[in-house]
Each structure stands twice: as structure tokens, then as C-alpha cells.
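Only one chain is shown below, in C-alpha cells, and it's the form predicted alone.
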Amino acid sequence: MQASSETQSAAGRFAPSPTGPLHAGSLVTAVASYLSARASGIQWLIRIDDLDGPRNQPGMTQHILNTLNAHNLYPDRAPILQSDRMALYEEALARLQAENQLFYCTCTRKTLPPSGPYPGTCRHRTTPTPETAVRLRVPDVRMTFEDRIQGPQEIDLADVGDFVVKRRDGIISYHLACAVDDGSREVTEVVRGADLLLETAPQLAVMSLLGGTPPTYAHIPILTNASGQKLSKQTAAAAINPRTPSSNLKQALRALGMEAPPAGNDDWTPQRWLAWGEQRFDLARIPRTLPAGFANIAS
């Protein structure tokens, strides 16, 4: 279903980072966000979260786009690069600084506690200082929001602590960039992995301070290996095979709670699998969690 003229400025998004190839869990997230946007009659965008230059792999952005294309997952507009939006993030920092919401932290990992929220050591350092991390002065409030899959959420920001919005090396943090981008009026829904559920609270806090418009959230279950570890580059998750898109999509749709497809689907194209998914997509059917090793369960 194409976005109507009334909703063409509204969008969902898939936001991979070019730090490694897409794996099965990434594809499930891409498919879920795509189908949710289609079900809502809004546009579907791809945003490449490429601000962490030292971790980006050369050529990986195009590799990711090629993999999505192989699965017939085409965005409604040209892909967005966060690296092209630096002016927006610097403007947000300037606004937060003007409102005395930032401080400049000289702490190192060695001087900070190994766990728990930031202890507030540098909260008095309010004058902009080069080569320091910039932290947000987090208010002591509880953030509440309704997740469309995981249900009502309540997170105490005191447990999050004063988080970094610009690193010592000058890189804009994930929380700030994501809050600026997802808090725009354009992004109206965010469908992403449940591993990011707790990250929603600090992002909503930044949106609130900047006067942003929060999207709706739906955090889908993450795929794990047989040991229960999230599929990721750190856990040596296998890259998705772009030469088997139909079987990949079949497995992704199973993870999203779709019933078994009819027999004789071996020759279905990616287009047909997505069309089948569009007809049956329902956030209410998506499970909150999946069994360990789900990606390795035979179709």
C-alpha cells in the first residue's frame, strides 16, 4: 500500500549502522518496520546511522542497501545519512547549552564507577571546554510511554544518569542524533529491536527538551543464538545471504508471528513474500520474545 497524499510527510524508518553486514535479526527489524509503515499507509525510509566513523566499515553502507534491495525492501525516498545532518545535531547542542542543560565532563572510564549511573562529578563544569565529553543534565523524573508490542513502560531517568550527547572525540552520541531525527514531525513511528527498549527513555528526554514530537514505538523481539545471546557482530552472527532472499523473508515473517504459509511456496519471489506479509501483518500478533536460537529453527 502506497502512502496517501495526507500521510506522505509521515514515515517509519529502518536505521542500520554501517559497522557490519545485516544479519537475520537486522532483516526481521527491516521487514517489521517496512510492513508496519505499509499497514499505516505512510512512507518507509532508510536512515544510515553512520556517525561513529572509527567503527564504520568501508563500503558497508552500499552493501547494506544492496542486501535490502535483494529482498525488495526499497525506501520511498533516497536513503538518509546521519553524517549529512551534522548541522541539525550541532544546532540541538547549541539550544541545550543555551538552556543550561549541558555540562563538560573530564572523567575517564578509569575514574568512573564500573556500573551504575554517572555520579555527577563534573556537573559544575558548565563552560564549554574543548576535548571533553558533553553530558546532558538529566532531570530526576520517570519517563512513561506505551510500547505497541511490549506494553506500558516506566523508566526512572535517575537510573540512566547524565548521559553523553557528544563524545570527547567530537562524535555526536546515538541518543542525541536519534532524538533529533526520530523527534522530527516526519518520523511518526519507530519499529526496532527490544534491545533498544530502555534507550527510549533518554531519547524521549532529549526530544522533550528540544520540543520534538515523539513517534509511537514498537519494540520487536530480538533474535538470539542457541546460547541466548543477541545476534550481532560481537557474537559472530552470520551475514544474511542476499542470494536467498525468499527463504530469508519466510523466516523473518515467522519471527513476526505470521501463520504458516500455504504449501507450494518454494518458488515465491521476494515481492510475493512481502505482499503475503502485508496482508497479514498485525503488531498484536508479534510475540514479545522469541526462543533462543530461533534463527536456526528449521522453517
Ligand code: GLU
The other form holds:
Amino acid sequence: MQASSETQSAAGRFAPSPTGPLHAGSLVTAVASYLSARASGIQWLIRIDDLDGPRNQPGMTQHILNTLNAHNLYPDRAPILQSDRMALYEEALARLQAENQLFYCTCTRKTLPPSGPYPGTCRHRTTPTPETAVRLRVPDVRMTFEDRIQGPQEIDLADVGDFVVKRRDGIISYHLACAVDDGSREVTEVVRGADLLLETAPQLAVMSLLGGTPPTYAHIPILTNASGQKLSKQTAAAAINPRTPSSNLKQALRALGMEAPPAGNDDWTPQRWLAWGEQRFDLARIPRTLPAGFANIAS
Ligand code: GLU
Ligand code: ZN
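Switching forms now, from the form predicted alone to the form predicted together with ligand GLU, please provide the structure.
Next comes the full complex, and the chain you just saw is listed first.
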């Protein structure tokens, strides 16, 4: 690991939430973001998205970092914890408030429609009040961006609606924190799971209101389990075994569309797998959706 430095340079990042152990899908994402950064000659950072305190599992941040280290996935700087960056998020909120982009929502799950975008009920409540959710006044525009894997995207922000940037319990939302962090000049590329493709539009909206510098985006296809559900903590995806890093990396590289490795790879170290992957990494070869054969690498 390189010593942490004050110099800011271009970087990619992997941003797990410490709500459960890494599973096969999160390892594929970690490897993709790492190899992409290496291939572009930029730094690779780890950011721990730990703002949702009630959902965090004790000891999980360290467990995730240990698992990544077991796979030789070392960041170029000390891992960043979002919980250490509250001042930045509060400053962003203060700027949005000063520009009249925020309002204070007293709606409850009961009073809100069961689905669809927020109906705008509280848009007139522009004076900060404690214990109300804070929502962003989302502009009614179409966001377009080019995804490096999924192609051109066009998302109507009217369908997204005024989203929560700070919850009633005081927790800063993922969209706000992620937009502040990814909109910094340092983060130049985001490589993450395609389950977050549509989340890009609200994040870009925040970045544009704050004058941030948007990164490039590449959303890699999602691994599914045998029943076709995406691997996640909700579907109880198996934690990856940190004692078999070489075989985990071998499967992750296959999932990223790489050719079968040469014979005699049984004793390859994680370092060697990553070096092999680095030479072959090509976003253009990552399938938009995974072929069926890669669907079950977790089991
Ligand atoms: N921490 C979130 C997750 O694990 C977001 C990650 C991201 O934006 O890359 O799903
Ligand atoms: Zn409301």
C-alpha cells in the first residue's frame, strides 16, 4: 500500500456498505473497479459507505477490508469512511438550502402514495424544521449520460421525484453523500453494479446543483443466484470465502468476460491473478448482462 498523500489525483473507487460481508457479486465489482483503475493508470480507493448506522454490522468494515486484502486488493490510500466526512455533507446541504433547493417533508409512509415519485406535497415548507425529512427540489429535466458498458442513458428526473437527502432520523442519504464524494475532482471513474444504473441520474442532479465534477460511469452486470435473483444481503448471498482468494479471483475474472486462463494455474497467487487480469481488462468485453454460465459462481 502506498503511503497516504495529500496530493489529489485521478481515482476510481469501490464503495461497499458495511451491512454484510462481501459476496461473489461485490467481489466482481471490486475487481472490475480495481482493474479499470489500474488499466487507466489512476489510483484505486476504497470508500466505506457507513452512514446508515442502524444497518451497519459491528466489525463489518474491518471484515470487508480484510477480505479485500486477502485478495490482494489494496487501495492506494487509506480507506475513506463516509462517517468521517459529515462536515462535507452538511456543508453541501447548507449550500443547497441557501439556494432554496431543499424543503422539509412531514409526510409519513401512510400519507404517501404506495409507489411512484414523491407528489410534491411539502414543497412549500422551505424553513428548516427539526425531525422532518429533508428533500431535494428535483428539477424536471432529462438527465443523459453515457455508460461505458450499458451505453447511452436517458432518465427523466420527473420519474425520480424529490428524493430525501437527509432522513428524519438525521441520517444523510446515500444519494447526497455519494454525489458529494463521486463529484469531487479526485474521483474520475465509477465502476459499480448495474443495480445502481438508475441511481446515477439523481446523483448527477446533486452534482450539477453543487457544481461537482461528474466521473465517468461503467455499470457492470449483476450476478444472480440459481433462481435469477440478484445476489445481495436480502437474498442471503453467501459470503465469499477469504481463504480461497485465488479461486474467487479466477471466477470473478471469468464473470468479467475474460478468456479461460492457461492450464497449470492451480498455484497462482491472488497477485498473479490480478496481474493476469490487468493485462486483459477491457470494458468492451464485459457483457451487458451475464451469460447463463456465470450465473451461479456464488454457490
Ligand atoms: N455502498 C453502496 C452499495 O454498496 C453504493 C455503492 C456505489 O455507489 O458504488 O450498494
Ligand atoms: Zn412531504
